[in-house]
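Next up: just one chain, as structure tokens, the form predicted on its own.
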Amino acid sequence: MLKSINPTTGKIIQSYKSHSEKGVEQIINAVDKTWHHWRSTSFKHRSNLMQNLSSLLKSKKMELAQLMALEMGKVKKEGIAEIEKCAWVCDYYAQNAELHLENEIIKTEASRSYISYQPIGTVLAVMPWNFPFWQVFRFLAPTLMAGNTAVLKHASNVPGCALAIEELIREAGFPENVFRTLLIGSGQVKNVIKHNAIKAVSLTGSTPAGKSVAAIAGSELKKCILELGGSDPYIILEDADLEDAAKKCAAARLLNAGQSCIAAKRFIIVEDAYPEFLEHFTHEMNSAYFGDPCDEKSTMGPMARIDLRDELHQQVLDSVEKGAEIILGGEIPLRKGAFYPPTILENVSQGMPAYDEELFGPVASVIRVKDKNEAIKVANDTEFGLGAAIFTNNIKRGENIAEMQIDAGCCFINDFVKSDPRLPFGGIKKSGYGRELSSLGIKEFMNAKTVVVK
């Protein structure tokens, strides 16, 4: 049994029996069987369903960003914003899947050789709670389009988003079994992941969840996208704008209340910078409003789940037992739910979980270093490598310092790190490998076919 709880009050909302073992075999049987059908539709017929389902979900934004509200706590404005940007990956995809995926011609001695891209078969996708639509719907999107079918493992406490999805491309006109939602715990994807139908594996999530999948798969040589977890560094120098810089950095710390793998959570400030800055970010942290999600005057909602509220409280305080200090924030509020204010640590060193763990929630880790190749030092000394930001006026050295010195797999100059459906989106060291989105994201899942014509 699977159950949806309203972070905002600790109560139930919908409790959802689970998929059995002969349930799981018979959706992935019936997913795979449409496949065969699906492979040989049309880029056109693709398409006009992919436009349906663009439409659908701008039509039903509000109820949406309700649900995503009532089930994991995200305020209803970004609710709203996270379907109209699923809208846009469906859109993207519709108009460009079939320009990614034309043959790509090579020049041999044959008369004629190309690479011809073919799908694979039924992907499962293991997804998070913190975007339970965005997430899926950049994989789902350039799954469809490309041809192949998918299942779904969401995670367990945003049922309802899951079953919204496969419901809302029922309605698009989709085959009923292109796409299915699996209500199964954790404990079942191993043997989903070695069903003969599964071709491959898409996963977002944390690092030691990535593992074990990639562990799984691997034994089966199947494929697998892993999008895991951040620890993002933001380097602010001498010569940026520092107010826009502040105020940047705090929507990238704050959005979705701080649950996400590519938001700011190292703030690394050279010292010429750092008291005007430190002035204007606390300013800007403080000015949240963190509130019932439902609720339009809320800036941020609270966390998933207790338990993660927690365990964040805990790397808090364990990094202030280890010498860091609080200057905003740190304290759980007396009240229901599952809040934690926004938070600034400051004087955080390696060998605190600020410094060397992900903090998946609203706590900034504000670092000060002398110069430049310093700060450049302490944004790579981290396992992770998935996102990162300059912020500078001299864009020229923004660029150097992005494209060349920086371990991460997206940099960004003088804003918040984004994904992009135009843009590939993925990581390197324990943030994972593969890429999502743009035309390398529909390509991971494809046959990459030689075809030689002597």
Ligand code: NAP
Contents of the next structure:
Amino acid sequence: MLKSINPTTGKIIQSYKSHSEKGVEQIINAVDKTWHHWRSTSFKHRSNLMQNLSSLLKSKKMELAQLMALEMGKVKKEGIAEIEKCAWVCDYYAQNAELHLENEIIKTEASRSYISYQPIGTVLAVMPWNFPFWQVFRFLAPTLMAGNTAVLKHASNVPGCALAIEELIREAGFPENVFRTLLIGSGQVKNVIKHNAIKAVSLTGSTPAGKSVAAIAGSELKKCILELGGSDPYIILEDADLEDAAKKCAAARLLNAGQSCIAAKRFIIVEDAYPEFLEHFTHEMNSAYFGDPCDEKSTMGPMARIDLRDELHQQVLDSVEKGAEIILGGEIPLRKGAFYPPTILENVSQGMPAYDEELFGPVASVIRVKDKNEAIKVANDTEFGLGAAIFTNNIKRGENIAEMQIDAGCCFINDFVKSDPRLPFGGIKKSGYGRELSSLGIKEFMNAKTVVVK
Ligand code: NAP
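If the structure you just shared is the form predicted on its own, then what does the corresponding form predicted in complex with the ligand look like?
Below is the entire complex, every chain and molecule, led by the chain shown above.
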């Protein structure tokens, strides 16, 4: 049984009967059968359906944002923006999939030689709850446009969102079994990966989940891509516009109540900028209004689950025990729900959870460094490598650091990290491997077939 629990009230919204082993088998077989037909449909046909899906998302954005607010606590304004972004990724691949997958002619001694990109079959997506629509749509839009089919195992706390996605695809006019949701727990993922019809896996989630799924996929010789956790460093140099930097840093830490893989997590500030930046940053973090996600005044909702909130608080307490200082927040509020206040930890250093681990909630780790070189060293002193940002008024200097000196899948200058359908997205080190979005993302689950004519 899967349960939706409202994190604002702690009340059960709805219970869902999980699919049985037999039910899972039937769904996968049906999706596989559909693939044999879907793979040979035209780009034009798929594009029309994808555009229907985009329109449907736009027309239903209020009710879908409400569903997220109730099921995982996202404030409605952010939920609406998330659905609009899903529509954007549908439009992007509706317009560009054919172009990205065109044959690539390569000159050789043969009369004709080229790479032809062919779909591989049914792909399993294992997805997290934090952006319950976006994470799935950034996978499904390129996957379906490429001629693959898919099954989704969504996070156990968002079954309502998982079923809503399946329904949207049906309503947009796609064939019944081109995409299906499996209502299963993480323990059943192993058997799904082992199923003959499953050709590859895309997992977005924590590093432990990634290791486990990658091990199973590896033992079956099935390709997987992994979008995992992060501890993104934001470097503030002495020549930055500190007020602007503080605004963007606070927004990047508090978006989605801090529950984003690419949220700013460690703030590394050079000595000369430290006092002024911290003053602005504390002011910005303190200005957040956290409350009911359906209340228009709220800029931040609760965290998605009580256990996740308690885990975060323990990381804060352990860091404090090891010498960190709380300069804002840091106490569980006396109210119902999974709320945690915007929190700033100062004097954060190696050996503390706030330095070494991912803090998946509204807690900022502030680290003071001597200069740029020390800032880069600290930024790279992490097992993760998802995103990073640098604040400086010297763009050339910023680009040099971004390109050559930061170990991460992306690096933004004077802005916070965000994904964009036109640009590749993914990490290095324990943040995973493979890329989503852009022309790279749509090619991950394709057979790049070499064709040679003598
Ligand atoms: P999670 O606990 O790893 O769960 C993610 C998904 O994996 C869920 O569907 C979960 O199912 C499943 N799962 C967990 N353990 C598994 C296992 N051993 N075998 C098979 N499936 C397993 O992560 P989360 O709490 O939902 O999401 C937060 C994490 O995701 C953070 O670390 C965040 O940084 C990361 N994330 C990364 C990106 C990115 O693009 N890099 C984007 C968003 C989030 P159940 O719910 O049933 O346990």
